[in-house]
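Take a look at this single chain, the form predicted alone, given in structure tokens.
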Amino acid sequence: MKKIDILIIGAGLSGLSAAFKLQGKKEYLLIEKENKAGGLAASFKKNGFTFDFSGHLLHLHDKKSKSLILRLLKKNYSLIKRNSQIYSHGVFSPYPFQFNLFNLPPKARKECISGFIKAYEKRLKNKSKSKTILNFKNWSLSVFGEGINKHFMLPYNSKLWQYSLEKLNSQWCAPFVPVPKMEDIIEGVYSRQKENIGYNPAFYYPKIGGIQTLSDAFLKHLKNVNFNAELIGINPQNKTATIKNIGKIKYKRLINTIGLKHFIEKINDAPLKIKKLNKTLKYTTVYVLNIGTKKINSDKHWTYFPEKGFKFYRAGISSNFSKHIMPKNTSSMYIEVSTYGKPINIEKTEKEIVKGLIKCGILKSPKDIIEKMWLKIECAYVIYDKERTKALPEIFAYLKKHHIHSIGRYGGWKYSFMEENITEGIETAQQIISYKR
């Protein structure tokens, strides 16, 4: 049986920082399922177009990262201010949609100002109430107020979660849900408002190669990594694992990237209690439809789609991103479709999304089409609900005394981006060093 110090599952980003960090300072296995480095940060190459899983860009906050990152890429990204928009009532709105309400039909401005002055008021009453976890709709509702709500919240979001509203909590809002000052509304209303609004107002993009470069980048450093090689199972109490190709493997300590209820069921005998809450966390599954097509006269990123006459939530324009990730003289993008515990039927949706793109106009014809790839991200959104507040302390309780740290948006079941994640896999291997056994 082989010994290691450290057995890290999944080299997604957080696998690939944490092993990054370890290198050279502890002994460690990088094992990943699939057959290259990357997880959901990773590109697929078809007949001259490259595509990823959707609109994975790097929106960098922490110096200590970004100088890493960018120092990894070897100059090999570009900065790329935002240039996103939402189409409703046959109109483009910039986006946020709460700070650009000048395009919009007389009717639904007038309704979206007023809502917000309400909400506003009735939120400057309450003020020394104390403050509990509201349901998203709830939430929405008292920041936001009926209009905004009616014409983009809560279709939106609900179109996105597939989840309930009401049973979605408000804790993943901060910081991807910004809100406006009554000033704010009341510029928005007569003009486009100012653009470095939210958490990703630019964001760093490779010029060649997709998300797979930066993924690629943390592999060159690694030596012990093991790719076909999946978690078969394993038993905390005497810290083995059997894995896919490798056997079994002993450890004194384990980084978990992968998704936490997808790693709780290869616990042998794990605690009843502990199974049970596990079967209460709840995921979104976003299917990805790239297209590669003739060239679009667009210079947008990426548009959202509250309104129910649209299959998609999102369609972003990925060439827009990089001239170097499609053939000359075309375009290339990806359409989100979201379901909640159940598969979509992948010709009629991609006949759905196909007569949306020619009714707001991104795409003349079915004609204009080259090139396509369908792309699943089975656990893309993790429910936030009451059963997941209730279990995560007692299961990450359970992993810590048994020396396992489970990390990342999956590990961790949470909402975040790929700079959270490299973040939290090199502070998860720098406490491992700092450990005196």
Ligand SMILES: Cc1cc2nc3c(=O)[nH]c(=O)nc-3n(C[C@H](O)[C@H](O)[C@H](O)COP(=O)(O)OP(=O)(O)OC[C@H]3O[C@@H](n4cnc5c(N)ncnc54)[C@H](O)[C@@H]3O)c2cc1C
Given for the second form:
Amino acid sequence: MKKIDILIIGAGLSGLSAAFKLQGKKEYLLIEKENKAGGLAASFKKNGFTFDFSGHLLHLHDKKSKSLILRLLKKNYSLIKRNSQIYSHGVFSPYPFQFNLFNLPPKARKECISGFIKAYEKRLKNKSKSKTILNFKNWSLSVFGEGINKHFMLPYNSKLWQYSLEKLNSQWCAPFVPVPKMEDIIEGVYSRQKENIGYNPAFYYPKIGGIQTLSDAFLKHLKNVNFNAELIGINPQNKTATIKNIGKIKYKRLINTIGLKHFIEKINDAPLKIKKLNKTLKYTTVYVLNIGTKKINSDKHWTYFPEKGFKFYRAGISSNFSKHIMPKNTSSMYIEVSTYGKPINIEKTEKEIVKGLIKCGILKSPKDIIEKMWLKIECAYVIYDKERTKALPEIFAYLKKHHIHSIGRYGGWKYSFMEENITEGIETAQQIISYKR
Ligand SMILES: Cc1cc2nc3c(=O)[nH]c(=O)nc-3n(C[C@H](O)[C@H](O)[C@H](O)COP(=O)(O)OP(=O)(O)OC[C@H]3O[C@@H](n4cnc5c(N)ncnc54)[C@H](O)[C@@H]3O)c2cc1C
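Now show the form predicted in complex with this ligand, given that the preceding structure was the form predicted alone.
Every chain and every other molecule in the complex is listed next, the one we just looked at coming first.
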């Protein structure tokens, strides 16, 4: 049986960055079930178009990881100022919705502002009261009030999560949902707000090659990666893993980056309690329709669609991230549709998407579509509910006892982004390097 110090499962950005840090310092093997690196940060080429799994943009906040990522990309990147919007009530409003109410019809604007004032007063009164974690719906109502919830927060999040907003908790949203002050709301009722609001006011994106470029840049530094090597089963008691095309491997430590739920399912002798807790973990699936089109006359990056009349929750113009990811005089787009627990009807959904894009004026005619590629993200958003809160500490304690580090957006079963995954991969590897045995 082959023996290895550290076995890393999954060559997405979490696994790649862990291997990058271990390279030359510890013996490792990185295995990936696909035939290329990247995971969700992969790109796919078709007739001159480069498609990602929807928009995959680099939001770089941490000095260290920013410097590493930009060094790896060499000079192949642009820094781009976000230009995104919301389509509702037949008009486009700049993102974030809650800061830019000025474009809405007067009735909707009034509901948003009066609701916000009422919620604001209520919050001031209740400031000293207990700080229990609210469900998403109540949190959102308490922060933004009735109107903003009616016109954006609730319909948009229902469409994205496809799960009860009363069962979803609000722990995931702190970095991702910007909360306005009273003066911001009032300013935004009259005119466009300053643009650097939220966690992603600007982003980096490779000039050439799509987001795949970053994973490939990590890969160049790695010596021990096996593709088409799927983890089939794992036995934490005797520290062995069974891998397709490789066989059995004995390891000392394991770094897992595949979805926690799916990883636990591969442990045959996991305690019943862990198996039961694992069954309660839930996720939302996203289907991404990428299209290549005749030139689209818009400089926008992406648009949120909260209203029920539109099947999709977000649509982006990826050709506005880089002019090198499509043939000349064309544009490319990604459109995201979410579902919980059941597949979508691709043909019907595609028709609804095209109808929606034409209705809001982004696309002129179905005939403008010259290329398409559907990509499915089985586990896209992990659901933050009370079952997750209960299950995670016990599952992670069990894995820790067996020298398994489960990290990344899905290994860690959380809402995180690429930069965070890279930082976590590196920090986990650093921690392992520092262990004596
Ligand atoms: C719709 C959407 C949009 C997003 N947009 C952004 C964005 O704009 N900016 C941003 O920073 N982040 C974005 N993210 C988040 C980003 O995709 C993730 O944070 C990141 O790619 C996760 O990397 P990872 O390595 O942790 O996981 P993954 O990329 O999922 O990597 C896991 C790897 O494990 C492999 N694998 C699975 N099963 C097995 C097995 N049995 N054996 C071996 N290998 C296996 C997979 O093939 C994959 O390569 C977005 C996510 C979604 C869902």
